[in-house]
Amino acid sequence: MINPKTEIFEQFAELARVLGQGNRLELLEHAAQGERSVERLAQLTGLSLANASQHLQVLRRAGFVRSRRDGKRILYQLGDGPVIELLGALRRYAEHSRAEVRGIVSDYFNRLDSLEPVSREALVKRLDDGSAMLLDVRPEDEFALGHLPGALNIPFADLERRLAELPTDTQIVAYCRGPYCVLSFEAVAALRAKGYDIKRLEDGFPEWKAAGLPTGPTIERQQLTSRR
């Protein structure tokens, strides 16, 4: 007779093996932004179409992503269940136990922004009292799939030419794909160097959504103009 505890642990181990590949973790980060085609996911991760498709099929069989067909395209999005929470736990454990991870965080991410990020709880309060303005620095197609309520979308590549849209009398809170999304770190560093009062959200859109917090409409540009 099979020991039920042993069988459960084997299932745990199989899921861990599925996640034991860096490209799959990156694909999950992008799939967590919203439903994307295989082609777009391959482009975002720098993988060949065949390689991305193979990884996504492995993730789908394990339930980490789900897919549907839209004509000739296959679209993927994050699977049901606490996938974001699982990835967050993996990140926190890696930061605790792996010197290599701590070194990268210290040498690269903290160099760009060493200030304490804004927590989700603090941001909710600040949005309620109007003391913060949200800046989403993800590409437009990701923003269209979902975003924090009231956020202004300025992709990082467009930041320099759209500075006039940013308020100078209100603190800006920037966010992007997740805790290690380089876009928000670089946006904070660039805008802080220009004198803007800006901080970074502690994580990103997927974590906000997974926490059950509201997503919503964008703030009108004329509203921002009147606040500058």
Second form
Number of protein chains: 2
Amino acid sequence: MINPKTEIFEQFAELARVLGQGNRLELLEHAAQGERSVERLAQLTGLSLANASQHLQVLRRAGFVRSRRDGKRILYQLGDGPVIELLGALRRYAEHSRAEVRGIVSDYFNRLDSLEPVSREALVKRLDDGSAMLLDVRPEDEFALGHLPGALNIPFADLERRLAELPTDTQIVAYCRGPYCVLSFEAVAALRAKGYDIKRLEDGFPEWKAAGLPTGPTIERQQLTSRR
Amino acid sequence: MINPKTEIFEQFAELARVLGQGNRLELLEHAAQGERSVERLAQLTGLSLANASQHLQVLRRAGFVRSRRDGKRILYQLGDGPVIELLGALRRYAEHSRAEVRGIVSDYFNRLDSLEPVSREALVKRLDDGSAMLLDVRPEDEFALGHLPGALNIPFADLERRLAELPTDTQIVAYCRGPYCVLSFEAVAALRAKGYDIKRLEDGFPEWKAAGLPTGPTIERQQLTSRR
DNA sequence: CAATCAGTCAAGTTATTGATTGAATGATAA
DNA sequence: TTATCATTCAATCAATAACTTGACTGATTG
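Switch over from the form predicted alone to the form predicted together with the DNA, please.
What follows is the whole complex; the chain from before opens it.
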């Protein structure tokens, strides 16, 4: 090694390059929800199986995800380094300096939810004094792999049918996969249109978990995934 | 725009790609020290002029640096988004998950400085009660563009000649450009060998500044750079 | 033990990227 | 105004990356 400093920068750059691909970031977000098979991840992102597999291996080599075998399938989940923190820093930087990101966010998301989201701290306080209830609009399987404590799960697709389960006298705080997850934006828009008092949680499940906060009862993964 | 989420990930990825190149990260570190001309940055990194110029433009388009003209030269400095924070997150992730990084750090740096570095908080406390003095081992021009308050500047190259200026009864805390800047490691090793009680500051000047802490009297840039 | 299923690997194509060279700007100095 | 200096632009080439296709591997299931 001629120059250790150059060498270090090269290492950093290698990691950054792994994040330098939209499809990989998307895979990473899905893997951050809990364990997922390659096939599932390929579906979720719309990538071909081989392509998703290859991207996942790139992510794994960089430690962003880890994998284990369960029967004939291989399950990927987030690695155990400060991945969420790194992605958060990237997001915050992007929001600060890329007009495009701000533009997309405001053009698209803010059209759906013009009101400011609720922070984690504010949520905890409101839950403590009973002035709000938590709504998880992710699909059931993601919910089963872990969720915020006390959250009610109504997948976005089922919302219309299950309105009866929602309180009309308490504020609702909805969340899903992360700051850019479309589900919670749309849930808020849909329910607000029906007169509910509903807000969006600023973060999603992965951020909550990464912050070391308690997560709801997690079904044993072993059981969940080896059954079929 | 078909899918705003995909679009956002693509934006993030674009930024990550900009950081995905060792030379750019190195340029960025130098630009983080203060304003620098393209020629100077090219020298510092050993890149050809045109190449450095092109990399700097890539960095600028992503907002990591900004530039202004001063006479016939163009000066680059760090952009005003949370760049240092992002780089810090990248570094922390790398240290956590890349054996190579840990290896390089321990093989090379720790050979020079086996003792744990001093944190910002610890430094402030020691400076307050007078139990330590601050040593900035960067070149004079970098020091002039900004430094930690109360620091004594002895560029690494001059250390041997200016030993008389250093106290033998107080602990010395040395710092330079950042966590991986070689100067402070070598200064600590050199002075410790001579019997000085010296430690390394965990961070460097850019991190200090990014944390919003006060920096030493900055010479007016206008004056400094248009003179010649 | 064959058949099947989930994922990986290897090879090839096309598109991007990084570096070099030399010409073109744009500002100052003679 | 011309000459000079610092930087950028444009063209080029080699290296790398993303995606596809089809063959391969390893673990079940019949």
